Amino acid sequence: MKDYDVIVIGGGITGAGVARDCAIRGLRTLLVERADISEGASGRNHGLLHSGARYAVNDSESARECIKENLILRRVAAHCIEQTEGLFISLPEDDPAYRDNFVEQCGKAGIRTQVLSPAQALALEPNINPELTGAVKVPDAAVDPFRLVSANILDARLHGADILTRCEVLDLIKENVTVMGVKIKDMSTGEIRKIHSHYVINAAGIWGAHIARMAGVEISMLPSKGALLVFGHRVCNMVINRCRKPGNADILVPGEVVSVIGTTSDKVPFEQCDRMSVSRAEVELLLNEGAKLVPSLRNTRIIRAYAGVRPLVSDDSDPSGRSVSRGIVLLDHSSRDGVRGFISITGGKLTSYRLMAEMTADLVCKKLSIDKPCRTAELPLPGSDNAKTKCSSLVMKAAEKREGSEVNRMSFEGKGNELVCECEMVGRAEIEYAVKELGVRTLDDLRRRTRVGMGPCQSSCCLDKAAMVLAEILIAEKLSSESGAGELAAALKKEFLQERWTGIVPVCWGEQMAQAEYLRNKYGKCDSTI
């Protein structure tokens, strides 16, 4: 109950990176997310780390942004990148001279690149089409998006910031035309409180446009809805890229043991931002369209398909939203408003968000009169202090891949070594790890922090040991009320099952429809949905 400097409203990588960075700097930070942190945008996209080159022709000032953050990031994030590299890939029907223009506006924002010929392509990515009449190499890099939300969110509590999920903001706290502070309610017991602030900062993504109404101001924002394939193998070991003016499915990140294609860019109602789902004509057109880029995608069993809704400005001269600046936008409603103690950030990519954090940091702290800089393109993120660890088993070496040296605060001693998920190989040191400091409650938590269930069985294999053993750690910490295992395991699988199914609805046919009935056949007593 006690009062703090700043408030942020939203738990995606932008609030994340904004509560790590003021509580960095010394300020009274509190986060509140409705959900889990990482539910919306920030854990529904490719997992790519911009380098810039896919805005250098049309969108120089994000160029110039993404590289400069992906750079920083190398350094930061490093145990949640994996430096992949990129190529951009010319097929016959592709404009030869968009390439030249690409490679000059790269060069013009700072972005490194290297011109390739077929063959030389090629020969680093033998799956891309053959067909390709040339390609450049450019500093992409795979990035696991839910890794990075959580690893802003573990620094910025141990530098102090508290943190509440599954607290919706009801209202903000507001006298005459200052806001003081937010009204919320707390979804898993009703409690209803008021908490109040200096300032309270709106980074709660495509939602922040109804944030901004309670506070009496309006933010036309454009819901830009992006759907995406999840593939059952690596295809590609690097990120590859179409070159052309950016359009649908011309993307291919690897990620971990799977490869992601997208997207598309479609407006959408804000009543449909809570409810996104992938219709079969959207997997058709991805995959289509994906296969230009690497053939074999034809052939390759899809295991999911999902949506996320971007932030963007809105522009209403384009109804699709591809040619919306994805630059950051920071408003001191002050100044453009006349209302007090509210800031909103919104924009930007992935990427940038770190720099996002450091334009809001700055502006509170001019606001309280406090001289402290930024520090986040120094500090390390919990994991990649390159502390020394000793891998003894498969298991641990797995967990140090995803947390990096903060497996040295899991025990892989007795039980701890006992392997839950074998497609990600997650073990139960990594889940107890990540229920006593990551706030993981329920399987979902657990997928955004481990990865379990995410691999190519989409947790066919792994439930219901996921579960039992998620079920006994809450139990022991005394985070669950139930009194056996069995009976909190039943209910958390039941939860986990029906998120699961809405992504896999859309690409039953194949390999993949047999896979969804064995789900079926296997779970279903668990889920009616099913």
Second form
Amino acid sequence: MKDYDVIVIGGGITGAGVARDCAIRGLRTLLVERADISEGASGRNHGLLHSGARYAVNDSESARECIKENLILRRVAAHCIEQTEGLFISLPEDDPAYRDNFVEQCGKAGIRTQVLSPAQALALEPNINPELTGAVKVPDAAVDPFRLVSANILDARLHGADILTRCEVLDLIKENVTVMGVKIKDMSTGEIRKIHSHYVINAAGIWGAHIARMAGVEISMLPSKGALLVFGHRVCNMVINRCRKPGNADILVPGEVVSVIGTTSDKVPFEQCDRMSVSRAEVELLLNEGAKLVPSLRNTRIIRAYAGVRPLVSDDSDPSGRSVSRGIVLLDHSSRDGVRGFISITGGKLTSYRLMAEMTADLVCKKLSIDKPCRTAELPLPGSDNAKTKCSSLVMKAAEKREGSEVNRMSFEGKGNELVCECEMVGRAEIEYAVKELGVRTLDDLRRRTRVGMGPCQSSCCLDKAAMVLAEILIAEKLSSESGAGELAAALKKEFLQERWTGIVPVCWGEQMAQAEYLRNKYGKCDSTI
Amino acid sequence: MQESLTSGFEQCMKCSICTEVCPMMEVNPLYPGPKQAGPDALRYRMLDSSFFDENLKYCLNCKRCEVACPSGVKIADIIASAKLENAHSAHALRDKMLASTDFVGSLASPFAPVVNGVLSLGISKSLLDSTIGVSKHASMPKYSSPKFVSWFKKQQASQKSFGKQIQYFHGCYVNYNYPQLGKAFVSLMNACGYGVSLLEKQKCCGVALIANGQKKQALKNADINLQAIGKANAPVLSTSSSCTLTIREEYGQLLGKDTAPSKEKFHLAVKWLYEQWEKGAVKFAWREDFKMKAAYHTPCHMQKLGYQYYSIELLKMIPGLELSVPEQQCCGIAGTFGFKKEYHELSQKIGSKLFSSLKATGCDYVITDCETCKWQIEAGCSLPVLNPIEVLARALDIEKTKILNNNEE
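Since the structure above is the form predicted alone, I would like to see how the form predicted in complex with its partner chain looks, so please show that one next.
What follows is the entire complex, opening with the chain shown before.
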């Protein structure tokens, strides 16, 4: 008997979605992730739930896919989504003919639009460029990608899946032309072991090219870097797009309490994918283009820059490798390459992750002759079940904003209500929940699950406290080999700061420069080499 | 939300110095503190106004956080503005009554002896406490009859004979509760060679309306006062630090008004007087028999204005005054805050440190520029409290001063 029916490689949104879908259908499922969940592109994007409007003119298939998934996710992932709606604004230099065609193509794809006069648009969003010549309202929304991944992971676990983070796949177990499982290394203990399964699903994003090679197959991938800037607070309440042929830095998303502008699109070598940084030129480009959407961005504090890598896949039908597949790429390697037991799922978008997971699980079920329908379009994610909540403090309210009805599983008694991260209003109860239920082991994991240290001060204020609270909980839950909370807190802090600096250095001027100086003086020198 | 607040709050470096100087944080664990209640939570209130925290009611608006902030964040204004937009009091009638100083004062003044007598009775205090929530432990300010304005009407004619003129913003306190300060002000100004007229159509500055979330009435008062100040053809002087702060600063920061007229013409009397003295435009002659041992208390709003220097320097000119200036601390009354049943104890706790440091100076009088600090200190220290203008008027040799200043013309 095999250990699992399926092993999913990759803890991004695709892997999390696939693992959840498989687990719900009753497959014995394991997900392995070499670092932490949503550490790659899934945590390094706009957090935009596309309406599909952006693709309506050039890629009608993606557009239709997006609007369908958009409407499903608003129901089943309600707590991760803010129904902001979006505007596509036209500036004097933009071709008015594009807008007419845009509205027509949106209609064909089933995306409802509303054409607005400049005055109507400014009434909705007073901060947008007053020189606009018109706007189109579309059903875009903001989605919290961190929450979306962790809710999928949590639900996969609740349906019996096992989740192994900090376990790197060293190799695939292969017999002749069949993949039989994975050989993994536990990064915290160094232990190496083999796990067998009927199917291995490669959902490793850009790193999937490397996994495919272990199976002896080739996926021609083009790493495409997208850089983004985070501003300290909300400058608009709707997603603001530019109504023109999609280009650089033409989407501004209100993501919870911040605003995110992006993105760029540049081919980068594979070696860079593990260590992304944002250059000064990219920051300038983002700022210049962003200020065309919302001029006040020029005077708004930038708290961070970051970049993710899109896993673009060369179209199999084009032998030159130059033309890129736009949509979802599901590769059945037995029919494509003659390698059995191995499936790759890549391409696609955050918005279409559920559909990608459904297509993958359908294929696995077909291969295993299991007749179970997909239920992810109906079953709400944990936190989105509309259960009644009662939040008597701001700390509870902020926890509810992030985790939805899961706030009911947090314990705010006694110390639970204690505020830890003051910028983002994260309390001890939410941290405890994140450790027990969401697999948090480091401060950086905690940041992705709860926003600790993501605010304007980038942890200057709460780092000591957060590290100590996390250390205490890890020790109490017997999740650390360290026994002294002080030593553990010191180690957690050091690792976390290094990561924070990578994002602060590219935007170090003005208030953020002062903040960086404060951070440096309080916690020690920055060793960042950027 | 005023744009000046949203653009400035990002300067916050989370250094937390503001939390060190906040008098409320020390005594009340429920208050989230200026940093959290101000710039931190503002980001969440911008996302969703339901992130308004009821515990912001504990902010005294003493503005010590703003004075301390090295980055110039308008912390107290951010909090006050959130309260103006969102606050709901469980004691609406009481708050309205305490805030409507004009209305209540005009009702009470004609019957001052009766009202004062009734308000000081234990039974009326208990009644006010249990019905509308005015603390029975608080001593209510005394009402006075006749009103300052009625007294002034009789002086009006003689004031016109002065060649130089100033206008007086007496405010509610001088008018209804403490006309002697207004009288002292008139005699001081006359001695310095200035005739006094009242700023026409003046209304309560609105400091209590703002603190009690009554924005509509506050806006109305601001409009009337700013219009009157705009029309004034002489400097408009006030003897209250809180009225001055409200009219010069809060009208702009919190109510979004154009404060150009008040910035130009509205001044705290001590500052204006000191500046005239410095220029040589007024001169003082002091009584030789004047003796007083006093401590000067800097009101928090005075410190926010940065004006305590003027009061202290003027007082230091008085030869017979032995003046000590203990370290600045909040008295805890915060306008109407200390009169409220649910806050009375907190208010006393905050003030207690100030009371002991004032008493430790061994003074016979306390001098301060704020009327509400005066009430709190009088009740807390059992010492008489005077405004610097009163002390100057008492110490001045009126006749000699008149001659000095008239010679100049």
